Each structure stands twice: as structure tokens, then as C-alpha cells.
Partner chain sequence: MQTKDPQKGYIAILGWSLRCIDALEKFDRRYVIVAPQWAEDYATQHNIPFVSWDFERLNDRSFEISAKLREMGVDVAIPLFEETVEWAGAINSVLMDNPRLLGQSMLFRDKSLMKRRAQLGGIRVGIFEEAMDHTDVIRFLKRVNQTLLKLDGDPNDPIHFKAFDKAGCLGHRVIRSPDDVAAIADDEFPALLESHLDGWEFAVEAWIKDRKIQFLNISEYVTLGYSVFVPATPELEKYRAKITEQIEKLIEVFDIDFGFIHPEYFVTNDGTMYFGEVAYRPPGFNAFELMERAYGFNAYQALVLSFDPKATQEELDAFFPTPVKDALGHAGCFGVYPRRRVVSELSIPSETEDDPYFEFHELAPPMESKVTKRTAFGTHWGLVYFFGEDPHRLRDLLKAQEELDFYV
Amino acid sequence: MTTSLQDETLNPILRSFDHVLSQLSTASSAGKATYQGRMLDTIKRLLKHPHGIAAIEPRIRELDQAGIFDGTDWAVPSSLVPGMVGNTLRMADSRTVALECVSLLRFLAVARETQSQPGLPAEHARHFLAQVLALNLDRILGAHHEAARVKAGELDGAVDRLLKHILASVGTEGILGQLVDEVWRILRQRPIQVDHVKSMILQIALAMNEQQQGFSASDTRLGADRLISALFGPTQLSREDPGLQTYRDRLGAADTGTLQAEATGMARAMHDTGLVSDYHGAFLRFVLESGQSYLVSDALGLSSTGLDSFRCYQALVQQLIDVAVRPGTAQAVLGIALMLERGILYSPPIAPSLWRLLGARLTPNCEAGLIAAFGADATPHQRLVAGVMMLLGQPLGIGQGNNPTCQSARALSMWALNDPDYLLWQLAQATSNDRVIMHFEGQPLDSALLPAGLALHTPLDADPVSVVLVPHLDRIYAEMGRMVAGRGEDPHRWINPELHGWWVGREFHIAVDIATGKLHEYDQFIRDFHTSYNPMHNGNEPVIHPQPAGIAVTDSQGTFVGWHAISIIRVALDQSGGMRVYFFNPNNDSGQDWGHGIIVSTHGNGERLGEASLPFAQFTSRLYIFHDDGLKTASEVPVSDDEVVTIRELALQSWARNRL
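Structure please, single chain, the form predicted together with the partner chain?
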């Protein structure tokens, strides 16, 4: 039986745990320190066990009294600061992480009043935990930051489990406001994948339902209501979440005016939040099936551009809706609406390519991959068409998931944005032949014949297009890397143009010397970037195509984490007149703190959906690779020495600290 199996693995750990605990508790004050380390090791093993938290909880008081915290900063819980917990939980030393976990469990015990602590009232403990949860929502939400992913520690899974356990125990009240803000912040970036956001909204809904009296009609309440209603009851007829069948019955009985109101209500909720309710999908299917397709454009919330597109390609769009919009894939509605708004259907090859996609028969391999990632509720073909709609509608909404494949995700986004025809061709290659052929300096590379690249498995936590294409792209990218390995320069000089497209500038600028890793002619690099990209210095020339660039990612302390691929989308003045770089980060959440005050903004500074942005100088200070088209600009304006020094200092304080 399962339980006895769990006992079998848990009991030996508990035996050691109890032995070490007795050693620790009987140790004299002088000897405590010598037993704390081994105690933390056994705690670590318990935390990693699926039932470990339940086993530790009843022992928390004993651990505390035995002296697990003696001589550490955690000895006086009332002086601990919630803001520091998140960082500690990400530390490399697993003993420190384990100690922080025990500390959190002690707070939990105090909050539940199963344990009392001098100087720490239960209310204070509750408040402390609420702040910790709010500050570590990314872990609860399952959004993976680049820094966290690169440094994934052995206790990460255990810590996530612990935080969820605390969330379930203390409830969401108090953190709800922060939670709601966070969900809005993520949704404003219009990610393609919203499952983790949806599950958080569900949590919020449950919490608010349970504790209705605890909430006033505050801003939080309204913000949360909007999110919940967008998912579960966006319109008059679906207000109280009646279930799809009842909703369809109501639609069947509704008059024209009511249907019209439903259509606009659905569209408003969708464009407001970026979330599509399953009722929305049901509504669209109903109007198509009942021959009232004149309501489709209102239900998609189209502007005159989108409406014109829709009218030109009505048969195609209706067919796309019919295939892609199902319960569970309703999010494709937003993709279709935004795709129509982009006007890409007017480009001659797009509509026929989409017809090809609609008629495509997927290989068993593709089908298996899609089913493994998304289950069999919708057919693999429906999933894929829905995925294509979302990617074409939200090219900057794609994320790499928890996979080391930022290059592939960036390429998909760039094609969706700039060359959708090519993207659909790649996809057709993969779905009909299980292979993608690309050329590198004239030589064909066939993904079916290449060894695995950076990702060892098909990514399961990505969007449908990524699930099909990333394994191929990743192999090709890795092979290109092997082909240029001996050239003694950064491989992206050659790979970026060959992998992404002809528009990637062939002039390559890099800030570091590949052999030594030290900065190389850095001042000139900074000046070159200004004259290539900054309209103030390059004769007011805008960025024409999205350009790949390399970023030295730093964490919130400014410490170097790793190299990361992004694309520069625009460089423009923001509302306050500052020059900003607007870029796409294939990471799942672009809003990151890169340390020393460099906080990547995702809205409020002129960003379009999915864009991240930084002031030009701050961005430049984290840049290490960019491409240039090699065209002489009309009039170059020299960069002031002050500007160069400022940027140089920002780099030297952070990722370039040891690279002089």
C-alpha cells in the first residue's frame, strides 16, 4: 500500500532524526554547535520527503527547545525580518535553507497557537507569515525566474511545498491584496500560458468565498472580483458560474439584445484581463452553430482593423474558431482576436499556411508529445491550432517554461512577430516529418539526425508550439554551436543570423574577451551600442526588426547569474521623456530585479503587451552582445564621457566585477 511504502522511507529518517534530536537536546551549551549541523541535515532529508513537513510539525517545539536556533540569528524570532526570508530560502547552503524552513514552521506553530513564544504574539506570527508568502508569490505561483532556474537548489521543491503548506494553513487573507496585484502584474504581460495564474485566481476565489465578511469593498476586493468574474462569470447570463450546459440553454432562450450584451461583455472581460472564460468559448461556438456569426466580431472585441481582417477572411477565421476554441482551450479566443488586429492575414502566404495547418495530420510523435504535455481533453491537433493562434496573437507572450531553451523561445517569438510565414513552415516540417531542416552557412542541418541539445526532454511546461518545435530547434542550435566551436569567438556571432533570420545584423559586438572572460574594449562597446540603437545618437533611426541581444543576468544583489538571450524590440522615449529599451525576455516573467536599482519594468513606462523595458543606460549596463546591420547611420552624435562612465560603473559593480 502507498501509506506503508511512505512509512518505509520515512521511518528510517525519523529514527536518525530522533537520535540526533536527543543528542542536540542533551548537549551542553558548549556542545550545541557541534550537533546543529547534523540536525539540519536530517531536517533537510525530512523536508525533501513528501510527508516530511507533517512529520516535522509536531517536533518543532522540541527542536526549538533542543537549541536548533542557539547562537544563530534565528534565536530571537521577534527580531526576524520577513523581507530576508526569500533570499535565505534561495541560498546555496542547504543547512541555512533548512534552518529557515524550521523557523517558518515555528512561526506557523505560534500562529496556530499550538506553541507560544515569548515576545512573539500569535497575531505577529501570522502577519510575518503573510508577508513572507506575499513576498515569495513567484514560488507559490510557480513562475520561474532566470536566476532561480540557473541556481536551482536541491531543496527548491521542498521549499515550494512548505510555502504552499503555510498558505493553506494561514489562509490567503492579508496576502490577498498582494496576490491580486501580482496576478494583475503578470497578466499585463499577456503570457500565453495562464494556467498557474488561473489556479491562483481560483485560490483567491475560494479564499474570498470562505471569508466573505473579512473583506470590505476595497480596491483589492474590486481587483480580485474582476479577475474572478473574468474567469468564472464574465457576463450577465454567466454571472453565478452556472455551468456550461445551463449557460448554453440560457443562450438558446435569449433574445438578440441579450446576446449582443453577452458578446460585448465577453470581449470586455477578455481584453481587460487577458483571460478567457470557458463561457466565452461556449458563446462563440453557440453563435457559429446557430448561424448568428454576425456576433463573432463583437465577441472578439475587434477594432476596425480587426473587423476588416475578419471580414476578408471570415471562412478561415470561423474554421479556426471551430477547431481551436474548445472547453480548456478557450484562451485561443484572445489569440485569434489579437492576430486579427495585427493584420498579418493580409500577408499573402499566411492564410494558405493556416489552411495547411487546419488540414494537417500530425505524426504520432507530435501527438504523443502534445498529449504528454496537455492531456487528451482536446485532440492534439486542436491544441496545436489553439497554440498557433495564441503565438501569432501574442508573439511576446511565449515563455521558455522551466527549460534551458531561451534561444529557441526567442526564435519562436521573433518569427511570430516578424516572419509568421516562416514559423508556419517550420511547424509544418515538424508536424508532417518529425524533422526540421535549417541551413548553416550553406550546410543543411536535419534535426532528426542530431543528438539532443540543451533540453534533454520535450518541454512539458511550455505552450503547444514550443512542445512541437523546441526539441528540433534546440538540437539545431546545439549543432550550430558545435560547428563553430573551434573558431575562438563567441558562437552567437554566426549562430544568431543563421538561426533567426536574414534580418539579424551581421556586425557583431561583444563586451568580453571569449578566451579570458574579461571586459574587452568596453567603452567602445558602450559607444557602439548608442550609435547603433539610440535614436539620439543614430540619426533618429528606429529599430526595424527585432534584434537578438545577450544579457548578463544579475540577481537582486547585482551578482552575476548567467548569460541570457533576449530580443530588442524598440528603443523609444517614454511618457516622461526618458529613452528606454523595450525588449522581449523569453523568460516567463520579465519583471525582474537585476540589483542596484535596476528593476525591469513591464507596464507603466510605455510598454506594449509582453514588452519589458529599462532606461537606455541601465539596459546597456547589463548588455554584453548585440548585432548591428552595418549600415552607416545618417548622422552620428557622439556619446558623452559621463554617460559612458555611468554605464561602465553600473556594469563594474555587478556582473563585470571580476572582469577587468
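Having seen the form predicted together with the partner chain, can you show the form predicted on its own?
Chain alone follows, minus partners and molecules.
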């Protein structure tokens, strides 16, 4: 056993493990079941330990011989089906999950040829594991679906570590094509947080370099090359990933034409993939320090709109680059470019607010939270400015992480999209005073004086702005809920307009009766949503401001999971002539299967960066709360009975099954 495993917290568990293992191995056939349960409880404790997987691995043969699989479906490994593993790891009780983890470690031992198994050649074991990894890419990539979050079990973190351990052990051969497609699918949503995606691109690069195989189609290979080059060699001078210092030396010796080519190459790779290389950040810093700032706009890849904004606010933009763009924070370059393209600097309060942010001194608590989440490679202030740039450039790229804080994430997105001045004011409060003060029905709510809400700890798997603001917003949201708890109606009737902004419609519609949880006037709810949001029924009126809404989340079987906060961004015809709802989902990955053929689209159906979409009827079938502004038009078109019946049936097959 390695020295790192000689841990005072691990050794007592190992002693218990070895003791129960001895009992299991000597137990009679009738007594096996009792000791299997005790053994699995001990394995659960080991799996939760950071070094537990490494401790279990050398004991897999003993576990197998002692009878851990006797009398179970796992007794004959050659009969196991890779497609069943994911559901077991997600939905089974914790003992069964632990048994599945041990089974996977047994396959890994056979694949490595450190253990033999009758009827299971090493090649078959490797193929089995490759299929398991390919079918569970969401866990490897760190994408948190609402269904997975709500149903999270005590071993979910351990399972994620195990899958990544298997990936590191057996390599990416056999799953590279699926992995590349999945990375591109996620990047098309332009998420703010891309570290998990970068780690998978690194795995792809290593596999291609070492194995030179795993791709069956040339377009997949091309897609992988584009991802790898965007991160590690987007231009001629950085092509072979020479290192930042060597790259700067090359820039110092380059002529004007070469520098121009570097600028346009960087911009092309960034806008193509949504990824920013550290070489891109180094290039921007070099041209600013060397007095060649005329290349900045080319390196940002600006259109005429962005270029005009840059020229008007050049000093501010250059200062933002100087503070925010460092190794490890280069992703802020994309945020700056997209912020300029939005033209929000022309709003009078924005530039002064950003100058205030640049000169801000963060409180010790803010600094501690940012260091805990991101480390000390960049200063907390640099990290926060970079985070603000990303959020202002990509308002629909923010995610809640693995936290029950969809309301706060939605609020940050909505403010960044619709009222960035207000967002910057909230941030100034938090960074200066460790508090945020908001008003609810005229009463001030001070986050510093309120108990914790849904998030019991600072969210560490979130973007920098969320790390600073979400703890405050979450407390305020929870307090608003307490203040309206006795009103007998859904609290979001009052909370949403007060939390999000004046533009939230004051007309409130809900599909269920709060007291009973049963459907209430559901057909009228469907008709009201059409006349509020569908241009074919409301006189062709578009969505003016993003509006908060609540959906009934269902899993891939259509089973109800829970309620979830989203924003309706717009409703429009797609390229095939179908009416679609385009919305923001604060999950890190909006592409989800909600069952019965309702699969959320994130590209290919007219979506803009960060939007998810569904056909109008499918979206309505999962909707349970929405707001409207109450401005009725004389040209409303009635909704047909057939349309109402179709939507009602979709709901009754899923989340509303037991709500009649």
C-alpha cells in the first residue's frame, strides 16, 4: 500500500473491511447474505474516502473469492449488460450501487490482466468498460442534470470518481468518437464553466497522440483536431504547444504580418469552439505591453458593432484585459468579445460600474471564497473580474453547478441579460460589505442577518460571480419564501417579481392547486399560456423581457422529479415552420431527455448561444408556472380543443399522472 494511503481516517475502515472480509469468506451458504450486507456497508465507507478506490482494488480478488457476488445478478460477469450499469449507479439503493462499483473494479482487474475470470477474456472486459464509459459520459464530463441532482445518492461522488479512474486506467479508445461529439454538443451551448470540457479534450489529445486510433470517421477526427488545436495550438506560432514563454519570445521576433495572422487565427479558433487558449491571453497581453493595441480588436474577432464599442471604450477594455486575462483565466477573452458585441457599454451606468469593479478591494470573506473555489493561481480580484466578463458576455452560459440554487442562477442570468447595471450593483454590495440588501414588499432584507437558505455552503463548483453572490441571494430568496408561507398560494407569485425585476409579469398562472397538488383548471392554464406567449394566438406579440417560469422536471422515463426554475427567452418559428419556445435552463447542460420523446434541443433548431428549445406543445406539457404582463390584445386567436387535448395527454403521461 502506498504511503498516501497510510491515512489515519482510512486505516480504521480498512481494519473493519479486512475483519468483515474474513467473516464473509468463512460464512456458510446460508450466512453469506448477512455478511454480504455488512461487507457492502464497509465498502460504501471506503468508496466515500478519497483513497478508498485505490484501497479496494488490490482486494478485488479476495472479495470475489469470499463470495461478495454469490446469489446476485453479478455472479456471472459475462452475462452483465453495459447499458444497465448507468441506471443501477443512478437509481439503486446504496448497497446495490456499492456492489456495482465492485463489479466494475473486477472488470478493470480483468482488463488489466491482474485477475482472470472464467468466460471473461481481458479484451471483452475492456470493451465492456468502454461501453459503460461511453454511456455515462455526462458523469465523466461533470454535467449536472436536475433529475440527477434531485435524486442524488450518498455514493454519487464516489461513482463519478470511479468512472474517471476507469477512464484514466483503460484510456479513451472506443469512446473517442462519442466523447468528441459530446464535447461539441456542450460547447455549442457556450457554457461559462469549461474546465471539465478542457480536461476531456486533454484526454482526447493524449489518446490520439499515444494510440492514433479510436476514430472510425474522418469528420470525427477533424472535430477532435479542431478542439485540440483551439486549446493547445490555435495559430502558426503556437501550433506545437511550445509553452507560454517560448510563445512570447516568438511574438517578440515576429513581423507585422505574422502578428496580424496570429490575431485573426486566435479569434477564429475562439469563436469556432467557444474555448480560449492561454496562448490567446498571452497574445493580448503582449500586444498591449508592446504598444500594438491596434491588434486587440482583431484578436477579439469583433464585428462592426463590437468594433465601434471597443473604439468608444478602448481604455476600459484594455484595462479589463490587463486585470482579467491571465493564464488560467483566458476564457474571459470570449466574455469580453461577446460583451462588446452586445453593445451594453453604451448604457450610461455600465462603464462607471466596471471602473468601480476594477478598483474594488474585496473583503477577506470574498477573497477566501474565491480562493477556495479556484485556487491562488490568479488573485481573487483578477478571478472575479474575469468572471464578470464571462457572465456579461454569456448571460445564458451560467450554471447552478451541483447546487439546489436554480432560482439564484436564473436571477444572475436574467440580470446579466436584461439589467447588467443592477447585477454590478449587487456585486459591489457583496464585495464591499459582505452583504446584499434587497427589498420585499417595501421591507429591506439584509443577507448578512439571514439564516442559510437551500445552499448550506459556498458553491465551489460555480463561476466566480456565483461564488460571491449566490450565498447572499439564496438567503434572501429563502427569507422571501418564509414571509409569504402563510398566504395559501404558491410563493413565486410574489417572489419572482420582487427578486428578479419590475419587468416580471404580475399576472400569475399555476397548473396545480397548492393545497392538494392536483391539477387545477389545467385546460384553461394551457389556453392562457398560448394567448400569452404563442405569436399565433396573441396577435404576434413577442416576448419583450425574459420571464421566469417553472417546469415539472421529468426523467427519461417521464417520471416526475421535481420543480425547477427556468427563463422563457423568446417564442418563434424554427426553420421548419414549427413554433418553438426558446428558454434558459440554469443547469450546466440543457440538452436533456424528459421522457416520451421530449428531448430538449440546444442546437440545430434556431437556438442562439445558450438557449434550449422545445416545440411549443411539448414545452407547455412540462410547464406548471408562468407570468404574463396582463396586456391583452384584441386579435387573440382561440386555441383549438385538439391542441389542448394533445398537451394534456403529454402531461398526464408524465408528471401529472397522479394529479387528477
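This is a predicted model, so every value here is computed, not measured. Rigid core (definition): largest C-alpha set, two forms, superposition within 1.5 Å. Residue numbers count along the first chain shown, from 1.
In this overlay on the rigid core, A617 has a C-alpha that sits less than 2 Å away from its partner position between these two forms. Superposition on the rigid core between these two forms places the CA atom of A54 2 Å or more away from its counterpart.
Relative to the superposed core, G37 shifts its CA atom by 2 Å or more between these two forms. On core superposition, G83 has its C-alpha offset by 3.5 angstrom between these two forms.
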